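Given as structure tokens, the chain that follows is alone and in the form predicted on its own.
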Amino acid sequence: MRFRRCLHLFLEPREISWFDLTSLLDGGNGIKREQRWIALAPHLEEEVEVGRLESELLGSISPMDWTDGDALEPVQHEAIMRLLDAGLLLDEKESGVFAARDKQMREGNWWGPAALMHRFGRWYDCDSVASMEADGLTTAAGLCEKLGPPPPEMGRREDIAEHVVLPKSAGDFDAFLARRATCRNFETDRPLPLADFSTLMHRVFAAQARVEADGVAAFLKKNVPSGGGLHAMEAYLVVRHVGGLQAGLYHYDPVRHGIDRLAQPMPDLDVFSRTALAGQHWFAEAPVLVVLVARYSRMYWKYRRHSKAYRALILDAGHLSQLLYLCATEAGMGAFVTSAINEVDIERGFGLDPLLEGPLAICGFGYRASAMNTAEFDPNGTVWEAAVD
């Protein structure tokens, strides 16, 4: 038998504690601390908690040489095939599900930290408002009482030698920037008409030209930067209620800028917004949600295994919702984007695969309500005047 570690592997000495009566009893303090090893590897699913002999197994062996586990001692052969069974380590002749995804991780050029930072981040069915509503964190009062003071809301040097009083802007681009605001109250009576919808995807997520360099590679040129060029962002679509679209989830094509309807089973779209958006259902009411789902294979075939690939995407992602909130206003509009999402749910709604492809956040637009029955964030009353006295 031949076998060899997975590619990405980090290995964390957690503490673990715990309330011990005894400990109590005999005048200590009551909790009992025990140091243990946690596996994190970005091609499986959960993290592994491993002994000791596993974690030095891991260290010793490559992770891409192949270990000839022949003149292993039996001690380290038992601790050899429990790796196998997590996953942690490869059997040469392994075809498996492990093989695969650890295959994936390796022809996928990911930098390892990323990789684990983004495989271990993503939420599962978490209700993130009931959370923070369960623990008196709705509020800014509740914020403080819990968490105590922020820290101010600017940062200040204390070796300055000069402040410049420098002159404020005051055009129409600076009262339309005004109106930009976080929408938390659509208008869920009436249809998005499919011009309204047609002209935001176009002006936001469409290729204004398609360039293709020597024959052997194409770029897209957007009404947005990006990380070299390559645009490896995807707009996936929850349409809810849009005139003349049957609701359903979508993909947009950015070249042709047309939607394809996807073959998946279509969920209850109520139930899989509020899900996809951790519970927060004002966005849920959204006619359009558009899950901004990058796509690693295109981004990293330049980056390959890059310390800031990742964090690329990311700000990818942040210029698309800038532009969405730009558009969606221009157009009398209103428009939200947030990262706090189910990412798990998301991939097997739309039938993601979270190694090559993956959701970053998620935005959406629609009419206004006419009434704020959530709160918003509009302290100079630029978007709702009658809620200033």
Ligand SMILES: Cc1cc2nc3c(=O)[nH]c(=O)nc-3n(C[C@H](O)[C@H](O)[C@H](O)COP(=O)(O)O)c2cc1C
Second form
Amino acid sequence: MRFRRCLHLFLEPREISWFDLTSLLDGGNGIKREQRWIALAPHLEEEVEVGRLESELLGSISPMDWTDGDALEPVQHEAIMRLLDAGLLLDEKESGVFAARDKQMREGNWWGPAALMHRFGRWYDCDSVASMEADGLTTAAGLCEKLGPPPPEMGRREDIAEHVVLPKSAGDFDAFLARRATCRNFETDRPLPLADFSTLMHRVFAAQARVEADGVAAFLKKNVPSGGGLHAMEAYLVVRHVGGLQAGLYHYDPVRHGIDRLAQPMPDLDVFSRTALAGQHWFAEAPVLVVLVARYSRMYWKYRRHSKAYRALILDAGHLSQLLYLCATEAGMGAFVTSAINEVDIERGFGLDPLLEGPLAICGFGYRASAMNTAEFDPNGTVWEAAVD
Ligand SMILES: Cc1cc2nc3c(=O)[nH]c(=O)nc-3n(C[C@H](O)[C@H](O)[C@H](O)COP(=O)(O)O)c2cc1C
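Can you return the structure of this protein in the form predicted together with the ligand rather than the form predicted on its own?
Let's see the whole complex now, leading with the same chain.
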């Protein structure tokens, strides 16, 4: 038998604590603590607890060269078998799911720490609204009561030589920018007109040009900047209520400016939208949700095992969402972005292979409702009071 370690592996010495009545009765503080080794391997869906011997073995086995297991002591052999079963070691002759995923990681050119952060930061079936309500963290007053006051609203330097007051601009463009606010109240009575949907998709997500280089590579020009000019962000759509379109799950084609309805099983879109948005019903009612999905292979083709590449993907998501906000505002609509999403549920719903493509954020847009049921941040009254006038 020959085996090697999976490519990316991080071992965390984690302290587990729990309430223990015996410790309290013995005069202690009632808290027991224990140290455990947790193996975090990004090609796996779950973390794996390992013993001391297993963690030592993992530290001594190459992820590149195959190790011959014939000369192992019985106790080591057992530990090796456990690590093979968990997918932390790969048998040279095995071609199962662990081997396939480890191969994807080897070919995927991830920077290991980014893979770790992304893979273990994903949520499944998490209701962030319910947990924030249970913790009393939904209002500023609740936050301050539970967490104490936050750091000041802006950074200040003590070592100032001089303060220079700058002139302000107050033109039409400034008035337009002031009308941008995260929308949490969408009109649900009538469908979003197809033309309005199409205009926004074209302005924000379409390729404005396609350029071929060397006959083998193509690059897109869009209305947003993109790390490496690679535009590795895909727009997957939950079309909920758009005139003339069948509700369902779509993928946007930025070159032809069209949408492909997926042949995936159609979920209940109310449930799917709410789950995808981790319980945020105020966003789930938008007529269109745009899931920003990073295509890692495109970004990591150029930035191989690069410590900034994942950050560039996140910045790309930010640019797209801000442009969506601005285009929606210009069109008299509202938009939102959130990173509080259930990535795993989304991957399953859209049939994405999470080692190749992954959701980073969800945006949405549509016309605002006439009444505000969920709070929006409009301290100058540029959105809601202007609408009432
Ligand atoms: C990365 C990111 C994540 C956000 N996540 C949420 C969210 O989960 N829920 C929500 O209601 N708003 C979310 N927002 C919107 C912010 O709460 C909002 O931008 C902020 O309160 C300022 O309000 P404004 O956008 O109206 O100026 C998010 C914004 C950003 C940029």
